[in-house]
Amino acid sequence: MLAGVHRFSLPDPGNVSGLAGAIKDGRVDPNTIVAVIGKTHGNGLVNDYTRGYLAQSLAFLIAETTGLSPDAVRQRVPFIFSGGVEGVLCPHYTVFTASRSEKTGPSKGLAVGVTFTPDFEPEDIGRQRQIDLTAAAVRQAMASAKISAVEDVHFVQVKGPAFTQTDIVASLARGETVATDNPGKLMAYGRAASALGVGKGLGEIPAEKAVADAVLRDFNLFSNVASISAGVEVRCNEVVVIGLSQAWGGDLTISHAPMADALDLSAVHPMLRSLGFSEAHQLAAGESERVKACFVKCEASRSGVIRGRPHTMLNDGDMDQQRHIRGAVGAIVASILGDTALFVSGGAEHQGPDGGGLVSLIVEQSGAV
């Protein structure tokens, strides 16, 4: 097998003149299209209807470009969009793509797999049952993808069903319980549980620990790979697992780091020195072009302090506090590499140490190019 990364430029949601052009010039086969990841112009929050314009308009173009219904393709691809690009972030999205071909070399190549839950209600979200089927999507995806070990999984991106509170009443009024009747707060409670469900799946959290009632209150429990999103354009977890594997070829290479906190440039300067990078501080920009996708998970601390020092995030109540640490961490990564077009994502519950996060990089191996 042999995966392909391929980012465009999103000049807005409704914009996939991009991939249009890479499907029109044959850079792009549209049959071999697994998933599409990226960054909108929403605000990230329940009312952020620019993930289902994005993913709308992309189903149309490959089935428009594939003989299939845009239902169809909307089955088979999971489009994992999350919106808010403060800052220096650039909108954008990135196209996986999986083809046939004969493996050469004894090296592990770029493997993607991906997967859906059974649908979700809002008396699911941050409950057992959404922590559980994750774990056996991420399973799934990984055995889809032939990465034989959990060592060899770098990026679990899921996203997961937001609600509104039209939805959560309805589930009151059957008589059912939620988490909270908050609509925000409901997103915050899927992503914790999507989150220990990635654990679970991997072995990082104990199955007898990855239970509802650590949901957002355990914060030691924590996937050092997971990235959650959560819309209402979504009622399911899509689950994409990237990594390594023996079965792929290609020059595609990735790996992941952990970032202590919100300034934790000393995570990703030695995963760059691994991955074949120079030494400089920023990335040159015939380096940065081996660089073909990076996502970035980040949170506000809880503990309202940055080494040692306080922040505002938490008590600003004109600015949801993932919109700060978005443009905050997202310069700081650019900055690294010279490029804007990151997925920078808030909200890490259980994604990492509280206050801190993941990056992850896609690159061409040291020669490829």
The other form holds:
There are 4 protein chains.
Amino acid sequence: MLAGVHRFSLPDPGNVSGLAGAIKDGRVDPNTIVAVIGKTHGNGLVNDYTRGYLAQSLAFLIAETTGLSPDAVRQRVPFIFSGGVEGVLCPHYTVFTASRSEKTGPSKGLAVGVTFTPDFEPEDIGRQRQIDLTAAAVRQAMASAKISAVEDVHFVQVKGPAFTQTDIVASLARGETVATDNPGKLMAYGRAASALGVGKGLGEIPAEKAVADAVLRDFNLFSNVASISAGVEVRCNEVVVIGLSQAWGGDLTISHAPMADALDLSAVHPMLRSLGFSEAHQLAAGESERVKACFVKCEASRSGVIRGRPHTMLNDGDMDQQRHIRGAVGAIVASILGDTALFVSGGAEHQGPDGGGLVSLIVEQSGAV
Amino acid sequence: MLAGVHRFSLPDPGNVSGLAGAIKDGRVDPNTIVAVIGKTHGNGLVNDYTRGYLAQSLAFLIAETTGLSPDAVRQRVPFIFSGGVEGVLCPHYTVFTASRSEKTGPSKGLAVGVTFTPDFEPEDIGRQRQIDLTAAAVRQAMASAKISAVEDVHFVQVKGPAFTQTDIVASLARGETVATDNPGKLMAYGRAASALGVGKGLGEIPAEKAVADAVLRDFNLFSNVASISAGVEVRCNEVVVIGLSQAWGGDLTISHAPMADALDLSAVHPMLRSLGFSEAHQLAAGESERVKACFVKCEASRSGVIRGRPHTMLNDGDMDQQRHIRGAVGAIVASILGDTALFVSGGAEHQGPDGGGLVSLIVEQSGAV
Amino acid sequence: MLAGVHRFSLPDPGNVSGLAGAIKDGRVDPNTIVAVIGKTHGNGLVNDYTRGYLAQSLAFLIAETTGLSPDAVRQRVPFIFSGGVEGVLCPHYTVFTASRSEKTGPSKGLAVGVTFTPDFEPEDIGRQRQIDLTAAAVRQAMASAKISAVEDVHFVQVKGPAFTQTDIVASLARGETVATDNPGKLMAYGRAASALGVGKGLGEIPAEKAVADAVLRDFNLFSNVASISAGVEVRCNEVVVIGLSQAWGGDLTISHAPMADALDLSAVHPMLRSLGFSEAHQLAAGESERVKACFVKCEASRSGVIRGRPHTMLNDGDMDQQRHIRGAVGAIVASILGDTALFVSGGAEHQGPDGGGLVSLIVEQSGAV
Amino acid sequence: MLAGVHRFSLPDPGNVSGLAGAIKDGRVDPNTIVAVIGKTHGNGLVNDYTRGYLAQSLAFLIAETTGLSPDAVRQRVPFIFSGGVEGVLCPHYTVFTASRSEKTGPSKGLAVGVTFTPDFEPEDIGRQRQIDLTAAAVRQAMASAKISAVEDVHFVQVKGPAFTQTDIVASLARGETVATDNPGKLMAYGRAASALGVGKGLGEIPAEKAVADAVLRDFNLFSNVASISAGVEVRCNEVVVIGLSQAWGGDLTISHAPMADALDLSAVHPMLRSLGFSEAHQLAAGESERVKACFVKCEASRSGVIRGRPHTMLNDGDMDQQRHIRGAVGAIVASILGDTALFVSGGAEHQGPDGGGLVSLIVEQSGAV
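The structure above corresponds to the form predicted on its own; please give the structure of the form predicted in complex with a further copy of the same chain next.
Shown next: the complete complex, the earlier chain at its head.
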């Protein structure tokens, strides 16, 4: 197998001319698309419709070019979009392809596995069912990607459902209980439970600890490769596992690192070294080109403090904490990579160390000396 | 003369217990305070009242401890506050003191000069009168600080007036013309004209080019040391010139660097080297302690592009562009210094290279090896 | 001819199940759809993508049910959406249909005419070309709707283009001048020029006064029936003229009234009386059902004052003035009609009296006693 | 006793020239000031510092003119400010005075009673201690105002503490539990518990039901006269009870009405009739002058629906629900009174019917025919 990673700029969630052009001129075979992960223009919160808009645009484009129906496309390809391109960040989407190919060379190649859980209702969010179905989906995606060891998994992106006030009220009216009646907070529950699910699926978190009671409570439990987003445009957890496998060839590789706090450069630079980049404070333009995709999770530290000094992100009624932290950590990573088309997502509950987060990087090896 | 630089955390604009404690225990003599520069909790735009609140709090504290009236304090001490602590930034204020002292050692010491222009009306903003009075004020502050060469000026902080819609309408009703009837845009005119004034005063911009017609038009004209803020709490331009002078002693020094764009680390690291810091990506905790104050100006590039990729800051109707760029550039500088109590201010019109900005750093020399 | 007015709730810009159901069960023949006007969830400013999202959703639905291509649908049917459902307002869209029908009764019926101008570039916005092409389009739409007198025109909805920073920079790079380099402000120029165009087309504004120099300057010039929105999802001015005509039958009628300021109930209640409603402060549920659609334009008074008291809308850096005024005036009209699915749009430059706006109402006559 | 009600415009939270002028020319004796209630420019949420700013401004003014220290003023006079003047609303503050005076006439006069609870910690908020201390404070304020029957109480304004993330973390570090670790949500707990306390104190809610378990749960329990705000600038509950009493004279009276939902005009108009106003949709300018102060509490209905149609206030990540609802309900009441200097406060948990709120009005009787 051979994985392709194609990153396109997104002028507008309705403008997918980047992928359309690549399909037209043969750079991308639409039948090989297995997942799309991207950053859109919205606020990344409940009322962010740019995620659904881009999903609709891509579904129609892929449908048109493959002969599938838009619904069939959506059932096959996870569209995982996170809203919010604060500060220097650039809206973009990264198309993952998988095609049959002769294996070349002895080293492991970039491997991608995809799966979907059953649909969730508001009352499932943040609960054991979401944890367990996510754990099972992760293992299934690993298997489908022929990734044999959990150490070879370097990034698990999940997109789960968000629900509006109307959905929550309907659930309560059916006699269900919901983890919270605040739509934004319910997104946090969903991210948290899904992250515990990933950790459970990969053995990072013991099964007996990956329980509903730990959700948004025991922040000592976390996955170092889980990146979870939520949005009103999906109803199940869509799971994309990315790692390395002997069954896959090609020139791409992936690595990841935890971030202990929002300023933790010590996580990023050593990872760059291990991938063959120079010691420079910022990648030179030539080096920067080797970066094919970068994924970052981050959050405003719950202690209210970073390196001993207070921050104000959790007290702000005008700008959501996620908009603050994405802009800040996104800029830091962009300043190192010299690249602003990064997937930077807030709400890192149980995703990387508490108060920090994680970074995962897909790069071309051939550029390395 | 001897300059002191005292940085205090600001839990709330009404809580100046940091300085109060320092006065009480003798660390700061309130009679020696010559200026206060700080970052407050607000949005940094027209309706940011946290700047005025902190100014009022400090005026009452200093009045109480010096026996002056609050009004007399305000006429003597510029209180220059910029709102907006997006992302990792920490609200704080830095108190500058100047006291008579035996000169120790042969090297130039940190020097501070302060002056005020006459008051401005809405119709003066962005116009020649603001340019020229600022230029004169800068020269006067330099002289009062005994800074003999413009090369020794490393930072000029100006706080000028902002006007509300009510003020603008009153001005128009008096038959005046105003550069714009948009209060937020008028702040930009004021920053721009004041920056041209600083550049004119220091000879960075030829006098014949520092004209009203160039305001917000000819962005090739800029000062590399000007940092301008505007707020509804002042009516004149308050000017603080900071540099090096043989007439001043002490262990503090200052340097500055332009930033070519929002990701321009190449400006910051060499400056750190020149100040005796190590080559590390991030200052170690021990090194970080040498930093006494850091001032950053930055702005969202008007081209809509950073390093060839689009940004969305200038299209955003929910979050002002200044909130975006302060959070981004503030985080980048914080990640290098390992310190989040930075003065980071947006709206860098004619302040540093277009699309970039500038950074200025006051450090203790004794820590250097 | 017979006009139909069908209002549907919009749970999400990707969810057009309301119209889909009406098509499925025969209440709406998709081939008769001539225009759709609606309120979407976004901020109504430059970066509001909910308008484009709904347009895409409807284009695909109508394409699917008519056999036309989505592009052909968009060239035929204006989709005019305004973002922003602040306060009590409800997202919805109103589908206008026109079908051949025996004329019943002697009275004039509700008539709808639609046309499109050629495409505009950023440099056209706020300029004479936009004024004149809009005026011509209004007359053409009137003619196509067989509305014989300008007094019979009660509402002209225009949707014109908005441009992002990238578009503006591209225009400048081609050597063009643009009315302003601020994307949000350029939307205002476009609304203003289009409103002058409507006024010129209907003779409300003398042709010699409907000139580019008057745009955003001479607010004594205005149309009492023009409602203009702008959005990044269109490139031309889409024009929908609604009025009364002997050539049309049916039970629907329309009226309009100017609003002198944001609190001007004196405009609304007499119009309701003239349409046969009771004197009540609020329409009773039974009366409320006669309301088929309501369109409101409003704006924050530029004087900074309403009824002698200051407002803060124009100084606010956190919430755009349009979000303020839509929420306020929308609530006032909703409290009278007992209905929150109103089209309320801010940015009323030259649309109704300065500082006020206008309201237009389509009602069923048969309910009247 | 004689109560005075003096309303002043607030150009800026640092500008209390309105009251200063009234003191100077003898209209207000600063020694008689018993409470100040006002609307300030901020967002009304955790990081709204305009409330504290105005409190500081007034404390210094009153101190200066009475010879008291600012701290002594604050211990005597509750400063109860609510941030947020969305839409048409006008920033202002209303000064209540009480002076000894011959009782004139047989009717009950406007009576004002003031008291303070002990200080609260984060762990007290939303808990029984806050309920019970508030209930006791209300009874004490009633007694001090010589209001003999609970039916004569028409408005109880409480200002309680809000806590930042830093405060909450400190409380948790002391081993306490806090109702929620979200600072904004903790404000809601505080308002809710205080409202139950008012209801308990006045007998509107049976003592056995006014328990911590009912806080933010049993919304059938509410007070029809309680209006609660929270802010970081206070640490106790400041309680102002306003009603009618035989012990007080003067020409002012007060009434109140519940609002069943955000559009409930049926509450307001009958109250106006009972106070002697005409049947008009909007008070005429002459009638409007009789209004001395108006207080409104309101909230976004938790069902997500108003009059059968969805609203979006609870899904919005850009604008807080309180900003939405204050702007909407404030505009409705302003359109009836023809007056925009209204105290309109969001967060009406247990204050008026669920999903609605309440309105209270102080008027001059002499104007009535």
